[in-house]
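Here's a solo chain for you in structure tokens, the form predicted alone.
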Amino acid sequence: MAMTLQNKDADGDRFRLPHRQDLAPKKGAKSLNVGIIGAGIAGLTAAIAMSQSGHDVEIFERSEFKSEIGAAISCPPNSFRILQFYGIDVASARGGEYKSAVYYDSKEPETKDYLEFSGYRSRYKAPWAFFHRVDLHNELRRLAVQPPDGDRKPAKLRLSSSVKDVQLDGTIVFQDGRTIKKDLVIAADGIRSAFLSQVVGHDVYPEHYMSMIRFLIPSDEFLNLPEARCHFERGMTSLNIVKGGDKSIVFYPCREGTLLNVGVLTPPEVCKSADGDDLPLTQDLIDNATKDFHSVYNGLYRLKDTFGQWKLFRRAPLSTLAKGKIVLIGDAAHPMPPLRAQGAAAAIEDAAALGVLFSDLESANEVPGRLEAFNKLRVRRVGGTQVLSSLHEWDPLKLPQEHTKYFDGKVPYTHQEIDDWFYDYNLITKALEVLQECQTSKEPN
């Protein structure tokens, strides 16, 4: 089914969005070519956005997209109104919508508990979205290198062009030994980025939080199981989680409902030896990860012979996200695990926030200015969303004082608070007010 984004609110206008031809821009303003490094969910909304505003984009891929890769993602309402505010057709990337999670016990899946996402609509004019990683990528590709006739100009996507170094002054080094100078790097190049230590000035390290396996199983097969018959019973359209101790079984519909994404979530030590080395993904493993769990969940893996392990990563909020030339965004700039489906919803957000404030340039001398206007709507709101998404259970009476700087002093404390601090946040709107202040502080006086 088809989904549209309201944004008119009979009570505000918290969710209204201008046009987006109102980026585009203005007749004398000034173009910067502008280096994207690494075309990933992050990368390719980036340059997107970037083009909207009027700049010449160039995106660096070290891989040459050949085999399909990637499982499910989700799309948030604080995401998904950004996405079909720059053109996303949901239809094309074959997305869905869900209308609950649905908690099992892990013995005993007839016993389960229903939390409602079919208010979103109304309480923030959007959905929660899920989409095949591969399909909305895709899309995204398409709008980025072949926007609609007049609506941007198209980001050139150069594969195969592995980046050694960027400095800051703009210059791109790549493997072979070629140099490029831009006006601004967008460094989405993803948790492993090589370009952290030149906007802070130091290496920094994730945390291994979590290890995940995850795999791709046809829908129907699944729901043939006599078991697993209790099972989306209201359709295609429900977050499942079964927890069981310290670990859980997350799966959910992607590509329209014709295939369930299935990631098991466990400790790091689960996928070691007792000697501290990562084990080989084989069944053992798969068997030892789910034997705590009943057979419908634990026998998921027999419906599929190909598999992927992940190591899911946190890290301290940072404190600047740019410096010179050089903006991070995504996972070069805030990994976080799963927990609050937030990891592609803030990279999206980043990629939005630039095209908004690099909007309506008159000059090249102004990029550090707004980078600085970067930093500002963005530091704070995604240290809270790394805090919030790094816990398995919330407890805001035990959150250190220092990271109640990122909820502006109105930390979240019950589930409804925690999904409006999410979902209310309407970056394109604050990032044009951040424009704003930033345009009329170098207004002459």
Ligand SMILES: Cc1cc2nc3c(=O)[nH]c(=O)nc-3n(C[C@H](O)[C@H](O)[C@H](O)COP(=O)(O)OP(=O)(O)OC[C@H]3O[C@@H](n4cnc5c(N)ncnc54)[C@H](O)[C@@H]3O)c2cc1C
Given for the second form:
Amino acid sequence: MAMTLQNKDADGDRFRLPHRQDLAPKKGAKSLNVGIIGAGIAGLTAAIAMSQSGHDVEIFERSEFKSEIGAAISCPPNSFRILQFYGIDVASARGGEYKSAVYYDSKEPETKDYLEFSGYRSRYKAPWAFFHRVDLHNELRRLAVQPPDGDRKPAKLRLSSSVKDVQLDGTIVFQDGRTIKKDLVIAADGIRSAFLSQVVGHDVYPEHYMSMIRFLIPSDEFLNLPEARCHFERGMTSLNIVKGGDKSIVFYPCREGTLLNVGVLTPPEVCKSADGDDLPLTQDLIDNATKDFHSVYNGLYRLKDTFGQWKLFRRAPLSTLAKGKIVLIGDAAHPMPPLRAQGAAAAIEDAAALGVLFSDLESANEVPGRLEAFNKLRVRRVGGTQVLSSLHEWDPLKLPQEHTKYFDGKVPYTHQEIDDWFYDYNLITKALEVLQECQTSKEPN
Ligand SMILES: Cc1cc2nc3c(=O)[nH]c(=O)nc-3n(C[C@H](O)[C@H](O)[C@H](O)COP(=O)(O)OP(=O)(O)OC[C@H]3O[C@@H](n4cnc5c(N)ncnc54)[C@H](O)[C@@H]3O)c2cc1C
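Please supply the coordinates for the form predicted in complex with the ligand, as a counterpart to the form predicted alone shown previously.
Next comes the full complex, this chain leading.
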């Protein structure tokens, strides 16, 4: 029976959501056995969302989660709203909130431009939050495997479980030869997804678009530098961007402002030899990447002795995200450079889309129809997100014609139009609408 939309009040408040318990299964509803490959942000959020809708979830993660992953991550309003819906505890994840983006001159540490974010709460009913990745990951893991009492079934997390193959009938084959069959397999295995070609029918290769040298430093150490005092004058709540030709240094706080995440963005050639081979991350390479910046910025890395180097990829959007009983989400489905901080945000949207679209299920025979609904909801949206995130200098006039199809009407151009395109989007509401259409079309006339 079609679920009634409860998310719009009389005034049409587009951000009003049902309570997440409204997605809990009704009496006699069908519980699927769901296998999730990968326990990154996509896999863990999908586990939370699918458990909330009453399914039995098992997550297979090849690593043992012994080492820390990455540095900081920011959650723009479109993804924060979803995390809040599923009950994230921002305090225990030690999250903070951006109030502004500040642009600095690469030669002189003085403000060039200032973009106010504090209006996001009233405009989009959600802040732009930031976290240490490890804290966010731990919180998602807690919500997935130890949900608050009575909230939903806990998902089972199987570490050191490397998946070798997945078949369209839902069979998962592990490296050690074991197999298991699921009603639905969610492939959340990241940018090097081994299961992508199974869904799209051919190999798809990402393009190395930019590189990033990244590290964390204690905020105090930076603020103690005399020339650094002009930064964070309004508190540890800004995203700071220093542009220097084809390179930029981006730094922002995390873990309640105690740490600074610093990223040096460069064209890929900076991190390659003349023969095109990847260069190891040495002092020379860092000097070369930062030499055109004022000493307060290129000196940031002197406050640190270990660094990470990331390749940032872009890839053409896919025309389908699901086949048989397999669905791709997160970076497996849509890798993109972090130019608009939307990679994990889109993964969180995917996860919630699955949670809503697989709620209120009467039989496993409905899986193909619900996956079709997922494609309908997500293919264009993630295509647009990838396109908007894949150009360092955004100019819609340079957009290839085939990419305009991801946008209804005018392609967003100004800051405001782009913000609205990303943050006005209320995934849970949209998914409920698509679910309702899907259920109505199934009902006998
Ligand atoms: C420098 C940088 C900065 C970024 N900043 C932001 C930001 O501010 N905001 C934002 O929204 N996004 C940001 N992103 C993007 C974001 O980090 C990614 O989009 C997101 O983490 C992808 O999550 P995922 O779960 O899809 O993939 P992953 O995090 O890659 O997780 C995949 C998981 O699958 C496991 N796995 C892989 N293969 C197998 C297998 N065969 N069997 C079992 N397990 C397997 C892996 O071990 C891993 O745990 C940034 C990315 C980079 C590189």
